[in-house]
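Next comes just one chain, in structure tokens: the form predicted on its own.
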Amino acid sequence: MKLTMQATLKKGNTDLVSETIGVITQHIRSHELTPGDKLPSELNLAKELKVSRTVVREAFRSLAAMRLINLSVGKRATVANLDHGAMSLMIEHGVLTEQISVQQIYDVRRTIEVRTVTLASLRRTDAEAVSIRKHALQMMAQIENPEKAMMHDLAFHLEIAKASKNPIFGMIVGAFQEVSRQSWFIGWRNRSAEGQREEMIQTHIDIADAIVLGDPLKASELMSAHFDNSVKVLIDAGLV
């Protein structure tokens, strides 16, 4: 397990972070590491490399911040499975500074989730189909519980993600979750007029139904009407 990095740095504290940082990542490249796969321990890199450990603890934090790499106490780093933390951290950031408005959040996940569940609709098995049926139908018997129709709702998306067998688009679904739950509320309390609720939660039904009937076109109609839908409500609430 040999590791090659320059033994001329000659930079601040931060500079050498970074180095190590990248030469823990094109480690785990050029080794074909997978998640779970164990790193070197801070005491060997740190003799490779020629840093002190505090640098290469500092590069491993910097690595686990995003979400790139496991740390636990006593053990060895692993490499982590795909998550989408950081997106969405950075999605938040961007909201709260303003430089992302929520409608154009909302144009990105309709355009995403079009797309997703276009390929859950041909590619789901029976039980992700199972699955998303059952968060749509328990979005319904969740009515008067707006907190458990919301988590149901949430899940609903990300099973479709998921069920699209694209990781990527998991991911991002999966990243915009935290605003959406920002924003659910909003739209809820502004479907007050009667059966406005029930409806919005039928649609997810009918998207469900399409999915079971491996009918991808219908699924993809009844996705795109809910998005332009709830960004319809959201402007109207004033939010967007």
Second form
Number of protein chains: 2
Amino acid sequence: MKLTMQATLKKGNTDLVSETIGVITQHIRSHELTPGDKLPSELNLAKELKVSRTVVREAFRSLAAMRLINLSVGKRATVANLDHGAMSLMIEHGVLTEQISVQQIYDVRRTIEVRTVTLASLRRTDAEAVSIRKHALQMMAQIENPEKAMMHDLAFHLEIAKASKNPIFGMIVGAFQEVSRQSWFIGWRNRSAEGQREEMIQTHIDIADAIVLGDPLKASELMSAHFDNSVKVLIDAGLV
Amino acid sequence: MKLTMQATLKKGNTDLVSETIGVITQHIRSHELTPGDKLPSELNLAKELKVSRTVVREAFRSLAAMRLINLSVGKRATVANLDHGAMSLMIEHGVLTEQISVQQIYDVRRTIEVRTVTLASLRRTDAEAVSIRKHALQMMAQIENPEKAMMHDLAFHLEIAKASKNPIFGMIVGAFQEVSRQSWFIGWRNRSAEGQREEMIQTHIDIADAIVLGDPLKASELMSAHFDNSVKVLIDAGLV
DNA sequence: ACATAAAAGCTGTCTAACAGGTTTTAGCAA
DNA sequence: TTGCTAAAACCTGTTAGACAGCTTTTATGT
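Next up, the form predicted in complex with another copy of the chain. The previous block was the form predicted on its own.
Following is the full complex, with the preceding chain placed first.
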């Protein structure tokens, strides 16, 4: 890769690391780099910008934390694919520090997922429809195995987001899954009455069927009802 | 602050920095820290974990990049308030690297903002209602000054998100504003026909009025129409 | 032409040092 | 004793150099 990083650091009020981050993102932009493309090495960047390797390293780490680039030992840093890892941590942090409540998460999820299921109904490939339905069926099959049932539940929602063909939805849905993982079992445990779990899973199957049939209205209504029910269960469980 | 970081690094397959990040987030969790609370100093953490200050610094930088903590020279790191800065960069990166299209952003925005305006209509304080309406009116007043008109436009949407009383919506709406800033002028320039800009701004005022009146249905319909129109303008401009 | 070994390049981590900002401490004055 | 001030202690930002261990390139010999 040719190394033309004509941008120089204007050593102003902010710190060198922040400026270096800016230079690197600018580099990505000006060279029109796409996922997988390599960035300059730490040493070259340091020399180019006349800063220490430490500064460049901290800048790289920052970008890696946001999942904008990938680091791996021995190799040069590469531009990263869109990923929800960083957003997951942000959401988790919000919950941990009591800035976000579980109910608020569910409201956002409902808002997003009513949309993803609508789009998925319209845009899904046949393969995606099959995959989505399979996860719903597997939930039912694994009803005695909460751990696995949850896996399929999460995968079900994520597949729908992917089938919406909008990567931002995929990112947001993915971001909430880490933290949802924790409240999932509460919901499961509190659906203890006869048939409650089956009913919940059946809703998933019905949603899958609506997607298979390409019925966005039906799909979104079911999804909305599913969230209504989930929030109700959590509230009944005293989790508010 | 008492320094009990009993968690030790299990020097396993991943790198020390990642593990240190985990320890720090764990520290925040176990000590139930909330925004503003101080974290241990780099040196103390380094000694505690038996790693070099370099490693701790890179961990801190990573967390700061995600806006989970705030750094400032001379002072100890503190737990941060929820902030959309990192998410802004992630979205911008997605657009820059051609993983996200402008139209996809608008679809997400519409989805979210139809919801925020609904919630805002129900939950806004009087002060918020006034502020929202003021921004809409200021847009009209600054119709000859695109730069300022845009500022009020963005503030308008952000205020609505805040009035929804769900910080996640605020974060998401904020995150998209950085990147929307760039397409805003395209939309503005392409509403060149007589009265088109006034019409667009009038929609904002109408939305504000619906919020003032506490009419969520009307507000959400108007917001939806606004996005329909914006997307149409951008498509007509050839930006797809 | 190809396989292999050496060399060069790169990242991860550590140590030591110093500038300059911030908080705490100590001591002095009222 | 209280309140102010100056010094000390603490803390972060940045630099330089070093070495282990992994990866890519180069050179070498068959």
